[in-house]
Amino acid sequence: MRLILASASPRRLDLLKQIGVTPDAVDPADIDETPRKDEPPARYAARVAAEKGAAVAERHPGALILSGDTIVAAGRRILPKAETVQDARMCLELLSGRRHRVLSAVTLIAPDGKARHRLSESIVTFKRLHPDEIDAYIASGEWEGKAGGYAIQGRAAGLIRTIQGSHPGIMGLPLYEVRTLLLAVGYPCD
């Protein structure tokens, strides 16, 4: 079976290597990721992962397609992938001293077209951030393009009091769920 990763994220490739998986190709999906009106965060993450997989499956008939989407949610609010300093500051100020959810959805489309879906939900709690800490983190540039304006695998790890759930899921790919899906279709891991 050929495995196609429907993501341009180098982080997802690195995470897959941890479970002994190297995709045969990487083909990122180009879809509209705008949340729908009143769409709950978990439903949004699952929908986007499924749509990414479906878009790439059309280009690779007969292949195994793995897609995912990871979002940060504060209550029912879906935080953006920070593209500007203002985005990052808004996210960090909102997350300061409080818990939030990281939802990481994965879709695996088998060669026969059958799609399987999993959702990992983790809880992350930031310490109360001093404005100087926010400024320093923003100056690092790690926030660029990151959901919620931070990357747990970098400097933000020192600002996080607790996590409950999947550390790789927070990074962008819940490995337990991915491994379970791959093994279910007979794809070798480890």
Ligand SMILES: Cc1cn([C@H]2C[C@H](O)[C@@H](COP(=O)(O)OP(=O)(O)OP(=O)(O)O)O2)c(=O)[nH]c1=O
The other form holds:
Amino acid sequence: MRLILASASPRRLDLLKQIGVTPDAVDPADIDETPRKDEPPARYAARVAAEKGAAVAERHPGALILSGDTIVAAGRRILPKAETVQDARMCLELLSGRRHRVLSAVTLIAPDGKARHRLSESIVTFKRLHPDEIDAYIASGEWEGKAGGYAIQGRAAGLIRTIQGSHPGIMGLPLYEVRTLLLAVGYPCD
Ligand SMILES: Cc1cn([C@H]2C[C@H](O)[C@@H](COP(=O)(O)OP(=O)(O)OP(=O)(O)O)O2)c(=O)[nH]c1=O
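Same protein, different state: after the form predicted alone, show the form predicted in complex with the ligand.
Then the entire complex follows, led off by the chain already shown.
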């Protein structure tokens, strides 16, 4: 069974390899990721993961397609993927000293076209951030392209008091859910 990873994220590829799975090809989806008006965070993440998979499935008939989407939600608010210093600062000030959710959705489309979905939810608590800590984090550049303006796999780990949930999910691919989906379609994982 050919497995296609529908993602431009090198982290997703590395995470997949962590459980011994190497896709036959990587083919990123290029879709509009704008949230709909009042779209709840979990529904948004699930929709985007499904849309990424569907877009890529069209190009690979008969293959297995794995896609994902990871977002940071503060209450009902979906934080942006930080592209500018201003984005990153806004996110970090909002996340400072409080809990937020990281929602990581995955979709697996089987060769027969049937799509299976899983959602991983994690709770992350940042310490109260001193302005100097925010400045130093921004200077690191690690926030660039990251949902919610931080990456737990880097120096932000030193600013996070607790996590509850899935560490790989927070990084971009919830590996327990992925393995469960792959096994459900008969893809060998062990
Ligand atoms: C919260 C958090 C997010 N992220 C990343 C994971 C995702 O790459 C990114 C969220 O963007 P996504 O849209 O999920 O993924 P992507 O744009 O990197 O790749 P593609 O759409 O092609 O699959 O934020 C971290 O790396 N670490 C973290 O701690």
